[in-house]
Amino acid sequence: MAFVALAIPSNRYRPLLLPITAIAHTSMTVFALTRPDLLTTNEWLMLDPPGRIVLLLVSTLFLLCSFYTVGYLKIKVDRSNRAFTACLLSFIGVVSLVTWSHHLGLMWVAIEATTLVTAPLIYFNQNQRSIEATWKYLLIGSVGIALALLGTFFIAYASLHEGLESTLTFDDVLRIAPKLSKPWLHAGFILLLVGYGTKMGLAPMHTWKPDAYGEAPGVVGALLAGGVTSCAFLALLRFYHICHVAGDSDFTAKLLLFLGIFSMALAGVFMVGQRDFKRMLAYSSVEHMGILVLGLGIGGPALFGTMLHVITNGLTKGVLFLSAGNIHRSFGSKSTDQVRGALRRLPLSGTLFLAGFLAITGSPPFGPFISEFAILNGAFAADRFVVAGLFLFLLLVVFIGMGATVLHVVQGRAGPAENQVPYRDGFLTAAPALVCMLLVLMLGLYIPPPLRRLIEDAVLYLEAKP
């Protein structure tokens, strides 16, 4: 479909390929998830339980973003959308490959491909700041992915060092995990944590995020924060699983807990007094990547909440980035110095931005409250009381810091300069964010049994030892 988009000459009709592809992708995803016989094609391509969750999330998010993009590109009539549309279609392809990859080398290639197809999306506005953000994204991401490749080689050499057959097929690595060389396995995991942690945006490897999220169109920020980071976390999950089977859970837990707390703390510091509301969302993403690895570090009791948080965070980021994109477009600025009174000027987007803030900071009755509460319960169940205390304190810091910026954006009266920009909410640019918000609310009140089974299967899979 990306090649078809490149071949279509019309700027007007080309974006229609996005919802057509998204509907087909989501339909095939649901069909595959309901047919266990379709989840394994060969030893290199297999949709394991954690992969099913990420694939379902990304497919749903892309479906909603595809309709938003049609409305967005109708407004952006001053430039060609050929590369933008083709890269978005390529994005859903390579992300799907990440979720299906059961060969560690193939998974690395797919994650590197996500960097290549999303870089042109960040540059879409074609100004000095967007090209700077794109280069920073490419350079820092390339260093991270190179370290991940080195870590993958270390995992392979951990078997050679012990006289075993070298393999990068995930099931084979799991089978021989207890026999792997511990020093090489530990060194490999550290490199992989730094490498894929860079793609996730964990602190201190997060430095590409504020610029990339701040300069990218809102729909691109939603796909980066909900899609690319979730795929990087899935890669980290698979290596965590290898270390767990090898009996090194204590080693990985210390690293994951440290990076989780550090990411939340750094995000909280930079959110206090933040005047750029799109950069604020970037630091919110840093915080929630920290929450994910924190839950992973706690382990067993917190794994259900961690896997649920992958979904709730991804959908809530969709609400925030899509509504923030509408507000930015209407006011022509991302700074709270110029943006006030969004509730008056854009009643729907302003309300969704405020509701998204309440959801992402863990307020009931939204989905992130349930997932974060489950992680907190897991910390208490695992007797990690200091971690639980720090977790609660940092959530409070983030709520205060983020709340000051969000309330400044949505409250008050807009200044006289706001009349210079004619944009108002349209159906295609507002409805996808509203649907995202309804899904987030639903997950706070009710988790559908099929989704609960998917999450429980993922937890059992990660805790199992072949």
Second form
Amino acid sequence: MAFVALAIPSNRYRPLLLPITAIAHTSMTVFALTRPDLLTTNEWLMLDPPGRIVLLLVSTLFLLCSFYTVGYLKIKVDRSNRAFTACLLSFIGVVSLVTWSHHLGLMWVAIEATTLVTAPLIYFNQNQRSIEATWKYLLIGSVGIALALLGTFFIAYASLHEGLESTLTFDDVLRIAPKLSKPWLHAGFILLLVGYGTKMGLAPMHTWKPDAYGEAPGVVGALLAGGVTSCAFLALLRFYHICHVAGDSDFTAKLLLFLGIFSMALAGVFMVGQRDFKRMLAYSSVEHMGILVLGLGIGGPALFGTMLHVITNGLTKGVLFLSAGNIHRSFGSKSTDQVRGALRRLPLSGTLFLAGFLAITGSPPFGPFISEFAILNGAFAADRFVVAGLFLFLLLVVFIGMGATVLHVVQGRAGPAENQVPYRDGFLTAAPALVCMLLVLMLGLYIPPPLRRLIEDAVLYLEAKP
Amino acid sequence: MTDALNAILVIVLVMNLFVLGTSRILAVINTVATQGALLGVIPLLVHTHLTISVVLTSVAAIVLKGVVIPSIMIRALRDAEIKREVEPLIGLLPSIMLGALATAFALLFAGELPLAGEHQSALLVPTSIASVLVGFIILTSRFKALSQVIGYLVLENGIFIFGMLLIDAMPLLVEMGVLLDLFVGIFVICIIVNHINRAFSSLDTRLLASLKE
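Same protein, different form: I have the form predicted alone, so give me the form predicted in complex with the partner chain.
Time for the whole complex; same chain goes first.
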């Protein structure tokens, strides 16, 4: 599809390819999830339960974002969107490859490819600040991913060292996991945690995140925060699974818990007094990646919440970034010094931004409340009271810090000094965020049985020891 | 067999130090190109029986790292009209010393590692670790955007050397995917480098500092 996009000369009609591809992709995803028996699988490409969850999330998010993009590119008709559209289409391709790949090397290739196709997306606004953001994103991302490759090699060497046939097919590695050489497995896991952690944006490897999210168009921010980070988390999940089967849960739990708490704490510190609301969303993403690895670190009882949180976080980030993009466009600024009274000026986007904030900080009745509550419950069930206490405390800090900025943006009266484009919420730019918000609300009130079954499958899959 | 392999790896190590100690960027690019091409020969030596996939990997690596990537970088260099890395964070001589220390550390450290029997004599693992460390030194101590790309390439070369231990585990497709990613990565990075040059009239990454808290 990306090649088709490159071939279409018209700037106006090219973006229409996005919804078409997205609808096709979503229907294929739904088909793949409902009739798994009809799919041809081999040992390299297979859709396992955690992969299914991420695929479903990314597909939904991309579908909504594709409609938004059509509206967005209509506003920016003066700029060629050839590269932008092509990169978005390749993005959905490589992300699906990540979720399907069952070979650790292939998965690495796909994740590195997500870095490469998203870099031009961040650069779409072509000014000095977005160059800087793209440069940092590319360099930090590539180096991090290079370390992940070294870690992958270490895992393969762990099997070679024990005289076993070296392999990187996920199922084979799982099968021989208990026999792997421990020092190499541990060293590999640390490198992978640093490598894919960089891609997820865990502190202290998060430094690219505020810059990239701050400068990228809102729709790209939504796809990065909801899609790319979830893929990196999926990669980490696979290696966590290997270590778990190898009987090393204690070792990985310590590392994951530490990084999780550290990310949440750092995000909390930077969020208090943050004046740029898009950068604030980036720190919120750091915080939620922290929550995900924390849930993984607690393990067992918290896994259900963690997998649910992948979905709820991804969707809520979609709402926040899309509505923040609208507010940014309307005010021509993303600093809280200039942006006030978004509720009056953009009633729909302003409301969605506020609701998205309430959802992401874990207020009932939205989806993240359920998933964060499940993780907290898991922490108590696993007798990790200190972790649970810190978790609650940091959530509170984030709520206060983020609340100050968000309320400042939405409340009050818009100043008269605005000389910006007269942007108003259009159907294409507001409706996707609204649908996304409704999905988040629905997940908070009621989890559909097929989804629940999907998550339970994933938890069983992760806990089983073959 | 092992002798030829070790000879190549020693040359690789010396090249690392040369890269650290040279300020002319063109010379550095050429050195890294030669290093990449030399590494491309290793798969042929490591394997006792040559298969088509091994030869393909080797040829692809040599062409890509020895010819394609350097020519992209030299073009970016010509457009940017710079010749030297001036005032790196760590001076040239201290960075050679640091590189030598890193190499020595890698040699000692690899001796301590629990390696499988057949890999103990070869220098593969220490060279790999040393190259990764040198790559990091370059990445953190240089300010010109192109020099940082060189640091990334040296790092990637180090990982490639480690990958030689496991060439059986990596199918041809994945090997090619890794090389393709590297190529596209350098390609995209060089485009961005050009844009940095146009927007800031310099390749100094210290100018990229407007985004911070």
